[in-house]
Amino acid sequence: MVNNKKIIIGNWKMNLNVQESSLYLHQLSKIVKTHRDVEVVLSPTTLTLQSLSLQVNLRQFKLAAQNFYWRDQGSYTGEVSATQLRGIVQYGLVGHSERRHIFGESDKDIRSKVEAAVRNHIRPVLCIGETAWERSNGETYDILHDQLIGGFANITSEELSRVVVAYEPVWAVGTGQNALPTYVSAAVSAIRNQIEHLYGKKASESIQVIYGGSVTPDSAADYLALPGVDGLLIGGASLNAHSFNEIIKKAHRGSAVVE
């Protein structure tokens, strides 16, 4: 599955209840553009899931969710299962770094993770990056290989196609801190050529790697321009239904311009 379009991924975190959830949707519904280079994806609690499903327009917007259990059923009070979730979302956020460092979850999780996710038919985003620490210590690149290396150990070159990586440095998730554009492009070139490394050439050029950090409307452009970037996992901006359109509308304008 080669996919051209643009992804705009927006994550809500753990913000907006089931009320709120349904009034924003309808709210953006009502102001954002069905584009077809750009394909827009909300990402509520796992709460809002079901009912937002039932009120979504899929030409106009997919649903991911946030985090999901790797076994199918059984005896694991509290989890919610990728089984359940299918037919509810097309897309499932994998290994983001709160789940990571808040979390506690593993390279192991991480793996079993994004094979539920593809065994269930929905498409898994594996976020992978480095702290703030690893980064001063001149390790980005090898954090960037291992995360790469545990979250795909369970995936074979067919499946490959649909998985979207996301890199997002842990240092500029939620904090206001901006990677710069170049040091962007240098680590998806980098993830580039570890899948190229792992699956060949082909899968490298045609696996869809996104950027998230502290993305907003002002700098959304400069990233998106960036060569092998193929969209945003956005956090804070996504809950202003105005700034969240204006990056989508970036987005787009991108995807025209590179036609």
Ligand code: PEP
Contents of the next structure:
Amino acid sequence: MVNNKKIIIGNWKMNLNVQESSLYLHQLSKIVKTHRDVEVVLSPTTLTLQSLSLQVNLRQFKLAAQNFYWRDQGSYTGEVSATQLRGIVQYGLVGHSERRHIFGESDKDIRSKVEAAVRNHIRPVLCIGETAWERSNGETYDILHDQLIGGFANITSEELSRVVVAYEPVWAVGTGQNALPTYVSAAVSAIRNQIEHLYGKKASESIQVIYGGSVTPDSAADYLALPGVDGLLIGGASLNAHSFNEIIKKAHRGSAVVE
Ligand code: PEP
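Can I have the other form now, the form predicted together with the named molecule, not the form predicted alone?
Up next: the whole complex, starting with the chain shown before.
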């Protein structure tokens, strides 16, 4: 059962080629201990997913796509669909701030991708978060509300149990400027309140909500200790095996190592 686990996702972004990715997975697999209470998910570039899917031990790591197109197949040159990724990845990032803000993805695109992931048995990780400008204008909760509604418009409460929400303030992603734990805590409560409003109390308590934004081995424990925070999405610090392993170790709550 995934829902009582902490989820630690490493987003490698557009780093590491096929050989480097394979070597890095090999290094990580030597040092990361598998615990029942933590799900470690690696999100390499699309190019390397297929080969890593043959190399990875799924009891140790799951794989996530960083992006995919929402249609299942057809004349969409250059795109990769969730249908094509089915069986290769277990998770798919959707609406990462770099996709929203660099590539102009709209809430409609993102909603379609959430649906495509669910339809193809891939757990979507819906990334939501405010920009620095929206934050300074006091719009944070409105943005979270709109991005949640936008992303989940066609998702049923049964499907919601397979979805993860990543709270990633845009101003904290890749900037070294991480959000204060109290700030994250308030935002995660707002997200859960919104889910309660849409899907009821049970859904709001059981949905997994994770935090991302310049998390390091030094700051990870502060976020993981927050009630309602079920894990972390790590960018920069996931590219160093020792840093990433230190973060994973912070997520264990004393469960035995799985051999
Ligand atoms: C991310 O890519 O989602 C992310 C949180 O990056 P970083 O940890 O580098 O801020």
